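Encoded as structure tokens, the following chain is the form predicted on its own, with no partner shown.
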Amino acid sequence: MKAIVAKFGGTSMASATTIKQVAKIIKQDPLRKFIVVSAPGKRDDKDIKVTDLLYQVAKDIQQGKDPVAFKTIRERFVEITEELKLDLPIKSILQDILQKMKISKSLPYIVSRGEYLSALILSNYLDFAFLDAADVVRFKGNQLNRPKTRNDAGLLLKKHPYVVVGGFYGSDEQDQIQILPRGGSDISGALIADAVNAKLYENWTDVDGFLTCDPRIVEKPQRIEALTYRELRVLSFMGASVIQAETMFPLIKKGIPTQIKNTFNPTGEGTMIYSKLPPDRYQSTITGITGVKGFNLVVVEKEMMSETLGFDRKILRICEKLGINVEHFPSGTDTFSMMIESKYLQEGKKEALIAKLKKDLRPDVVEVTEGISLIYVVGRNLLQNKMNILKVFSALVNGNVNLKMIDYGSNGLHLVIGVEDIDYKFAINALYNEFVLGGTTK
């Protein structure tokens, strides 16, 4: 089927006037014939998200207490539904909503309405079916069910040549409405690209696509053009939030490609997503950069401990049975290092990782040092050129940088650099002015 499948997120259903600015851009491509909408997010920065309202409702209905917030809610749909001059009995669908959510008190349930209330609501404004996310996103029990979903998605929406639906939730074998997790309308809309083998899933959200560097850190950084899924799986992995790459699993295998657009900014170009880069694609030295703080490197020494057999796992067993995550392993002759996020650290985790290690494994040595950052340079060419080894040591120097790390990927899509925190700032830039700004190749 040759389908658009466009996801459009909180921001873009806001109010009315994003909603017409949604409505006008399905209108201009025929093929936009499956749209998925999340709730209404914030008009401003001292709104709230519906969702989170939603949260608090159920809080307070789960507590016996009087759903304050649900008073918000409803104004909110009545203020977009009249504004949208919608023939639609909003207040009597929301009062059956209310009464139902005080019946069942579920979690999933209530959370859920606000997708829902945005699908009746964009579908009636568009004149095009509305699918209830129940009938089409499919869990047995509290997972999410994929081969189903695929199955009955399919044969639900071709049945309709223009459909909305929610996103987030779905429903179990007894029908009981689930939700997904985080990214739960960013899940929906690839599940759905998927079921109807879509040519294009389309990510509408407030921003122009993947920056390659965090705006907040580099001024003005330049755009991604392009990426593939996995050079996108280590970027939200590493902190970008754009879209997280596990939502984007059931486009994969197919090979289906997103493109993430600005609802504002319509005629951007946006970033596109691939599972391969096609050859005519811009062809950078990287594709981005960035990091996380609040690293703890431990170092672990021992006379002849390379001569030992199974020393190192005998160090990650350790971690493991505390329920500490090692990001990164980097070790020499007689040493062994571990990158440890320093939340897994707290209340004694330190202390008691520090002293089982002294009791079985008996080092020379057990240093720990707190305050590393992680950054990451991702490109698909970064390792094909040794001199970009050279350059990354080079922008370091000029920032005035130390480092105290420095891992490759085994994929060879990325380099793992740790610096103290106080330099995180100045090893990004330092990195973009060399990479990005100064040695861009194609």
Contents of the next structure:
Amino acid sequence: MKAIVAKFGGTSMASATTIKQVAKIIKQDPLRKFIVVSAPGKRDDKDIKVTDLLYQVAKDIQQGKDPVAFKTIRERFVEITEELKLDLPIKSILQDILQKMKISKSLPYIVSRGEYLSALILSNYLDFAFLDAADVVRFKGNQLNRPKTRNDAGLLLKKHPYVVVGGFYGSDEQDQIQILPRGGSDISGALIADAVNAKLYENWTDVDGFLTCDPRIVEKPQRIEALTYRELRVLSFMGASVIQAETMFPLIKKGIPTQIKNTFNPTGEGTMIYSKLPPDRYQSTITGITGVKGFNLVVVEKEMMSETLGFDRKILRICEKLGINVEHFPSGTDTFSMMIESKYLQEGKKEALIAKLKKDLRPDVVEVTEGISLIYVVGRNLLQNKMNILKVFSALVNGNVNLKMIDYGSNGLHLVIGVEDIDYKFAINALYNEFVLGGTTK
Ligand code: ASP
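Having looked at the form predicted on its own, could you now put up the form predicted in complex with aspartic acid?
Okay, now the whole complex, with that chain kicking things off.
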């Protein structure tokens, strides 16, 4: 029978009490055979994540200073070990680690010790095998080596019926520790799910799943029950973050679904993420509404532009050369507009862009409007339901929001709406009312 890979994030691993809860969840399903853990996270708002403390330790060691933050780390791990009544010589393990940190001075080695210790502690508590992620997740230099990881992890993990592995790190050809990006335990879990051909990848967090909107903008937004990896990618790209979207790449091909679950509300259904939705979930629907403020709308106009071959390309080439990323280019006859995030137009880049456009292309108009928000309504088969476009307009009229731009994506995956920054909140709320709550347009 196929196994489940369950990854538990920092808040789930934050204290002895939360670790007990994690163990209870794991024991509830014998298919939860491969467990991946983060370093202990925050216990409350004032707390500091162990990984952040380790970064301070690394900085101090590299600067030849006394790593004062190690004391706090030691206290946390000793407290957890004692409260869980583990038969683990934690003080001497920590002493050893500190020694090695001082000798190697390696950032990846130092900052990955939170995950290493988390895994050691949980494996001990559950009586599962402990596998050092250095032997499981393999790198070529500092880049992840997916084929080798698939191979090595597959062989190693299958030797043990029940295993705990630390997330976030692995090792290279010289057996030096290497790390994934911050939050990378999600990726470790996905790599392991891929290597063991898991039937499901569970990602245990401290939230009930993905929400349809940012709760700081919409009051108590509904949970997303199911979505596809592609939808997730659009949502994450535009700022919604629960899980790292690149996590998913190994899983998409194999069709392994991911379930986002809440350690502190384990009976909740969470959010399911599929490569392809099962037929009962497949319908034209909205998945979520997200957006980003602070775009610039750059409009270039020139008579007969539409008849001039390669004019658009020349504009985009100028942007490319200046290192400016263009998010959208909704255009019309003799007009080419670009949505550009303001971070790309700082420190004189805006002026440089205007000057270059004027010099090379001699346009009739070059105009920059600041303070534009892009809002993405993400879903599936949006084009199939003709009511969707009506809903956008009805929402904007009801919310008294001026439309700056609309791009009705031809893939049916999202439609993009540009509004002024001051209207951002109103627009999202109005769209949420219309699309999620049923609104006025049924
Ligand atoms: N502990 C690491 C971090 O804080 C990795 C993770 O939690 O996934 O980034």
